[in-house]
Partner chain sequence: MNKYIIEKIVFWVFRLMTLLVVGILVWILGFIAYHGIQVLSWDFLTKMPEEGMTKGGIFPAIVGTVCLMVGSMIFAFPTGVMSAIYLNEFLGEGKIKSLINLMTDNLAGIPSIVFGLFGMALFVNKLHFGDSIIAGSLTLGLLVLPIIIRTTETALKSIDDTYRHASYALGASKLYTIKNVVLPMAMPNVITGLILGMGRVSGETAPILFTAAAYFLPQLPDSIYDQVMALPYHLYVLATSGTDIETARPMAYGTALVLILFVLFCNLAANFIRSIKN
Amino acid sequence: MIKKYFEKLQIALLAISSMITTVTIFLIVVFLFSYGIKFFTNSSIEKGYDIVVHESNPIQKLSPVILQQIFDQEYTFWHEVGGNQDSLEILHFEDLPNYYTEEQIGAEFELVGACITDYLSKHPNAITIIPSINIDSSFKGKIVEVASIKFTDVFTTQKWFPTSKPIALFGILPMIIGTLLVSFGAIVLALPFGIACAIYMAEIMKSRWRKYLKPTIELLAGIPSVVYGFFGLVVIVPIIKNVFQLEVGETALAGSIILAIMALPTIITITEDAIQNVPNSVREASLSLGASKWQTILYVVLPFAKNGIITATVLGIGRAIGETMAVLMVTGNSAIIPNSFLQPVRTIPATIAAELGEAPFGGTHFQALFTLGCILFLFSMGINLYVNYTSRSKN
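Taking the form predicted alone, give the structure of this chain alone.
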C-alpha cells in the first residue's frame, strides 16, 4: 500500500514539474511578445517634443522615415512630402540663439514658443521641433501629427538609429540579413566537417581511440563563448584581414567561422550517436549483398540515421542563430546591409546584448529590442517546425 501511494506521489510530482515548466515557458513568451507588440504603438519622436509648422501649411501628418529624411535634408520642397510647391526650410532648435537674443528666448527658455511663432510668421515654409512644454496659448503654429511606427517601415528601413534625437529610426532589416548571413555561412562550414568527423568516429576509428576523442569533443561545447570570441579576435580576424587585404577583419566571414567552430561539437556528438545507434544487422545485411564499406555508410547507415543528423543540424543552426558574445566581438557590429561575407555586419542577438543595458526601461528603444527578440524566437521556432515536419514526412 505504501509503495502504491509512493508511486502516485512520484507521478504527481512529475506532472507538477511538467506543468510548471510549460507555464513558465508560456509566460516568458507572453512577456516577450507583450513588449514587442507595444513597440508598434509608439512614435519615433522623442517623448516631450512636437513637430511644428506654420498654421497655413497643409501638412497634417508625417511618418518617422519622412521626418528623418526631411531633417537630413533629403527633401527640399514641400510637394515631395505631400505639401504645396514651396521650398522647405528647416529650423533646428539649437539655432534659435542665432536669430533671437537671450532676453527674447528667456533665461529658462520660457519664451521659446513666442520665438517659434515669430519665426514661422516670417518663414511660413519652415519646419522645426519644439519641446512640448514650450507650446502655450501664445503659440500660433500647427502641430504635425507623427505617425506611429509601422510594421512595413521597420522591416524595410535600412537605418538603425534608436538613440537619434529627437527622431529615432528602427530599421531592423540589416540585423535580420546579418543574422541569416552569418548563420548560413556557419552551417555551410560546420555541417560537412561535422558529419564527416562523426562518420569517421563511428565507422572507422578504433574504439580505444574513440573513447578518448569523443569526451574531448564534448568538452569543447562547454567552453564559454567569450573564449571563442577572443580566439576569433586574435587569430581569425587578422588572418582574414591579411588574406583578403581588407581594412578591418571583423566581417561576416569571421563570425561564420567562429560559429562553425562552436557548432561542431554539437553536430559531431549527436550525429555520431545517431550513427552508432544504427543496428549492426543493417550493416551486415548490406555487406552480405556485396556492398562495400563506403557504399554501406553512404546508402544504408546515413539514411537510417537521418533523423539524428537532422536533429544535429537543427541544434547547430540554433547555436549559430542565438549566439551573442562571440559574434559581437568578431563581426564589426555594423548595422548595414552587407554585400558579401567580407563586410562588417550586426546580428540580432549582438544588437540586443549591446544595447539593452543602455535602453531606458519601457521606452521605445527598449521595446524595439524586445521586437528583435520576438523575431529571433520566430526564426528558431520556424526552423524547428520545418525540420520536424520534414523528418516526419520522410519517415
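Keep in mind that what you see is a predicted model, and the values were worked out from it rather than measured. Positions refer to the first chain, counted from 1. So that the term is clear: the rigid core is the largest set of C-alpha atoms that superpose within 1.5 Å between two forms. First, how it differs from the form predicted in complex with the partner chain.
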Second form
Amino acid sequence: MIKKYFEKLQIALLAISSMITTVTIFLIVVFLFSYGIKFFTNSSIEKGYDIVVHESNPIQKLSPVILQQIFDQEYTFWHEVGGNQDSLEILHFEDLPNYYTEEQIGAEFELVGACITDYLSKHPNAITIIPSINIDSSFKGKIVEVASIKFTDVFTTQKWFPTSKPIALFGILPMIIGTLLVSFGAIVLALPFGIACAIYMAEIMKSRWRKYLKPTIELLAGIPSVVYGFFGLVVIVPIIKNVFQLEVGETALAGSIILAIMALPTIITITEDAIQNVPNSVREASLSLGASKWQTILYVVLPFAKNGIITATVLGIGRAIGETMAVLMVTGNSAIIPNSFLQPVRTIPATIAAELGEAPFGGTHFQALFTLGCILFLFSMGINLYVNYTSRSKN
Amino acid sequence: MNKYIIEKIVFWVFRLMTLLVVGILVWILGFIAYHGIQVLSWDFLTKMPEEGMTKGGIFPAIVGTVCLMVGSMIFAFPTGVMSAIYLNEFLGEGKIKSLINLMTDNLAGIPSIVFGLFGMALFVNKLHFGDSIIAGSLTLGLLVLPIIIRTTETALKSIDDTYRHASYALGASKLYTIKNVVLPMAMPNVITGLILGMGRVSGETAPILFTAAAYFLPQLPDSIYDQVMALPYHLYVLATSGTDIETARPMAYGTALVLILFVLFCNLAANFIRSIKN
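Any chance you could show the form predicted in complex with the partner chain after that form predicted alone?
Time for the whole complex; same chain goes first.
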C-alpha cells in the first residue's frame, strides 16, 4: 500500500519536472516584461528633478527629444518649440554657483528654490532644471510637464543617450538597424558556403569521409562565442583595417564575418538533414532520365529540400541576431545608424551586455535594457514558432 | 558545354568551399593553439593572476568555471532526465506533450543574453542570491536544460519496446521497468547529454556576466554564495578591458586555449561514449 503511494509520488515528481521548461518560459516572460513595460511609464528626466520656467512662459508640456535638443542648445527661440517669440536661455544647474554665493545657495543647497526664483525673475526667458525637493514655498515658477516615454518615440528616435543628464534619450532605432545589418551580412556570407558544404556532404562525398566531416562541423558549433570574438578581434579586425584602409577595423563587416562562421554549423546541419530526407527514388528517377548528378541535385533534390533550407536560413538568422559576446568584441559598439558595412555598429544583445553592469538597479536605463531584452525574446519566439509551424505543416 | 564538364566544375567549387569551411576551423584552432601553447605551463594553470592580470596564472578562473559546470549540472541533469522520462514514457501524444515540446524548443532558441537578464532579475535580485555561484549555476542550468532533455529523450526512444514488454510480462511495474531496464540501457547516451551540457556551460559568457562572474578576484570561493572568476569572462576581460591589453595578450591566448580544451574534451568524450555504445 505504502509502496504504491510512493510510486505515485515519484511519478508526480517526474510530471512536475516535465513542466520545468514551460514554467521557465513563463517566468522569463513575467520578469522580462514586468521591467520592460515599466520602462514606458518613466519620464526621461533624471529622477528627483523637474524642469521649470518663469510663470509668464506659455509652455506647458515638452517631449523628451525636444528637451534634450534644448539643453544641447539646438534652439535659440521659444517659438521653435511651440512657445512665444522670445529668445531661449538655458540655466544649467551646475552653473548656479557662478551667479550666487555659497551663502545664498545654502550649505545644504536648501535655498536653491529661492535662487532659481530670483534667476527666473531676472531672466524670464530661461529654462532650468531643479531638484524636486527644492520646490518649496520660496519657489515661484512653472513646472513644465515632460511627456513620459512613448512606445513610438522609442522605435523612431535615432539617439541612444541612456545616461545623459538631465535628459536621457532612449532611441533604439540604431540598435535595431545595426542588429539587422550585421545579421543580414552574416547570412549572405554564410548561406552559399553552408548550402555548398551541405550538398557536398550529403550528395557528393564518400561516406567514409563524411564520418569525419560531421563531427568537425559539430566542433565548429561547440567553440564558445567569446573565443570567436577573440579570434575576430586579433585576426579579422586587423585584416579589415588594412584591406579597406580604415582607421578602426571594428566594423559591421567584422561582425558579419564572425557571425557567418558561427551560423555555418546550424545551416549545414539542417540543410544536410533536409537533403538526406529526399527519397532516393526521386533521385533515381531523375538519373534514369539521363540527367547528370548535378542536374539532379539542382532541379530535383534542392527543390525537394527547399523547406528545410528555408528553416536553416531562418534559424541561422535567429542565431546571428541573438549572439552577444562575439559581436560585442568586434563591431565597435557605437550607437549610430550605419551607412555601410565599414562603419562601427551596435547590436541589441551587445548593448545589454555592455551597459547592464553600469545601469543602476530598477532605474530607467535598467528598464530600457530589459525592453531590449523583450524585443530579443519576442524575436526568438517568433522564429521558433515559425520553424515549428512550417515543420508541422510539412509532416 | 557538356553537362558532365559543368558537373565536374560545380563539384570542384563545392569541394573547395567545403575545404574552406574546414580550413576556417583549422585556422581558428591552430591560431589559438599556436599562440596559447607558448604560455601554457603548470604555473599558468595553478597560479593566481598577478600585476593587473598580465602575469601569473588563471587558477581562480578555472576553479570558477568548474564550479559553474558542476553547479549547473547538479540542478539541470536530474531535472532534465526526469523531464525526459515523463515526456517519453508516461505522456501520450496530445496537446500537453506538443505544448511542452514547443516550450522546450523555444527555451533552446532564446538568446543567451536574455538568460542573463532573467537570471539577474530572478536569482540575483528577487531571491537575493547576489552575484554568486548559485545564481550563475541556476541560470546556466536553465540554458542547458533543452540539450539534456533532448539527448535523454533520444536515448530513451532508441531502447526497443520489446525490453519494456519483457519486463512488464515478468510482472514489473512501469516505474520499476524504467529504473531497472530502460534507464540503465540508455545511460551511455544520457551521459552524453550531461557531457555536452557541461561543454556548453563552460563556454557561455553572456548568462554569467550579471549573475556570477567577477572581473578580478584572486581567491577561491568559500561558499556557493561567492562570486567567482570564469574562463570565458576572463578571456573577454583580458581581450577588451584589462589595464594593459597588449601585455595581457599572451595571457588571453593561454586562456582561450584552456577554454577550447575544456570544450574539445567534452565534445570528444561525448563522441567517444557514443562510439563505444554503437
